[in-house]
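Encoded as structure tokens, the following chain is the form predicted together with its partner chain, with no partner shown.
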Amino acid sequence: MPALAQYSLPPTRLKDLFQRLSQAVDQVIAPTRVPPGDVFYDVVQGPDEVALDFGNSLVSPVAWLYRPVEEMFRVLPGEPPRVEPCGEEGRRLLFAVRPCDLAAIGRLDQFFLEGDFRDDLYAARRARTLLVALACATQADPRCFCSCCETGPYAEQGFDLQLSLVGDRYLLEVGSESGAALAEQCRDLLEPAAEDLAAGRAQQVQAFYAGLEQKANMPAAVRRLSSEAVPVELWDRIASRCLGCGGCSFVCPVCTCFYTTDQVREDGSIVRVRAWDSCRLEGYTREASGHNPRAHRRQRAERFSYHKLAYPCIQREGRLGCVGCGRCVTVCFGGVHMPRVAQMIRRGE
């Protein structure tokens, strides 16, 4: 989908733009540096708290739509007990979301919102969240491989607004009706985008592709895995390097698994919460009887890759289960992260 409109913004007005966007919502979530120096997407109070000089955060801003832990409902004891919904209110703007994360949100939208069952917890949060993307063309993280997953360095859809630094100006693209309304409120800060901005954008993409360090031939891995031509020993090899931390699932912006648990609160009410879970963990499939259909690490290693890469899953869930964000490259103890595993699968070794 081509952008609905394009504008140009001098970098000196970026803070003004940010202020203006903030006024449209109750809360802005933007990348910010917290001691001792990590970048997180957090609630920020003003543009000075925003950090834009980073590759990508280790925790995806997707965590603001699908929370690490969230309350599902509350039960007030009584005869009979009463059930109350849980949820936060207010409109939010996610600022400077990387294109890979935007693609992940696209997949989450499909997974949580489409089909027979609609996840109302996700839906409620999603409906009141505006997305302002920040393209990556000028600052690839050495771990990223979005080019291999066709998710970056620019988002082509899924954003309300997208910012990108092209030469000495910001290009602002409008991707939705809400985005257009936002841009309208900032009209006085914006200038029409000159032809050369669009040309500059295209050039940057080429340069960006050439500069990426991490590579993964995802289509080849998908073909190989889907044709079931992967030797079992390969999963054993991956499994031997997996320490079962679950980190790859926890940081992955595409992963959606959760467990639920009941918490008894100080006031006697009971809150059911859901929290991120991981198919890499042994207890994930163990049943009350003790039987565990995926008792072996090898099976779990295969499960993770299959769900992300196999054709039937892609077909069912709308897109590849990896957006090339490179986060698992950082968290994996054994170096059996997605780009590496994709390569192993492709080569069958």
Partner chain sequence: MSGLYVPQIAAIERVEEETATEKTFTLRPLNGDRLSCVPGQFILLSVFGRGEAPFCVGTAGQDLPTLDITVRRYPGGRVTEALHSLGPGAYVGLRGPFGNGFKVEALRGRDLLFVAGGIGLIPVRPLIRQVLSERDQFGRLVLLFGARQPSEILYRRELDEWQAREDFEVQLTIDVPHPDWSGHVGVVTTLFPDLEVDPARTKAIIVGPPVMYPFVVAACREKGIGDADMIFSLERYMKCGVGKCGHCAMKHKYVCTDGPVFTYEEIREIEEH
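Would you mind generating the form predicted alone now that we have the form predicted together with its partner chain?
For this one, just the chain is written down, with no partner chains and no other molecules.
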């Protein structure tokens, strides 16, 4: 989908733009660097706290939309008991979201908002959140493989505003009516975009692709997995290297597994809490009877890969179950992260 409008912004005005955008919301969440140098998305008060010189954060900013742990509702004691909804208030801005994470948000929107059941907590949080994307055309994280998933290095949709550094200028694109309203508040900072800005970004993209170190070739893996041409022994080899820690799920911005529990608080209220879970963990599919349909690590590895790559899942959900962010590459001690698994499937190793 083409941008609704395009502008040019000198880097010297970026802090001014940030301040102006901050005035339109109650809270700004942006990448910030913490000791010993890691980047996390957190609430910031000013532009000097924002880190833009990073490849990718270890924890995706989707965690601010689909919370790792959240209260769903509480039951207050009394006659009769009262049910009180939980949730957060206020309008907020997610600033400098990488295109792969933007694609992940699109996948979460589909899962939580467009299926048979609509998640009210996610819907309310999503409706109050504005998204400012930051293209990666000038900086590729060595772990990323977004080109294999068609999710980068810049976004074509899903953003309110998108910033792309091209040479000595930022290309600012408007992607929604909400983004247009934000841009209108910043018009005195913006200039008309010259025609060569978009062309310059296209040239940067070719250099970006050449600099990617991870090569996954997802389509070939999809074909082999979907045609049931993967030998059973391959899953055994993957399972032998997998620690079963679930780390790949917990850093994946697309995974949606969760569990719920009811907690009794000191005031006598009962709170239902939702928390992230992982289908890579043995207890995830264990039934109340004690039977576990996926008791073996090999079965869980196969199921995880199938949901990410198999064509029936892609057909149902409209996209790959992976956005190429590379976080699984960072956390997998066994070296059986998604690009490596795709490579093993392609080769039938």
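Heads up, when I say rigid core I mean the largest set of C-alphas that superpose within 1.5 Å between the two forms. Positions refer to the first chain, counted from 1. Bear in mind the structure is a predicted one, so any value in this text is a computation, not a measurement.
Once the rigid core is overlaid between the two forms, residue 192 does not reach a Cα shift of 2 Å, moving by less than that. After superposing the rigid core, the Cα of residue 90 is displaced by less than 2 Å between the two forms. After superposing on the rigid core, the C-alpha of residue 80 is displaced by 2.7 Å between the two forms.
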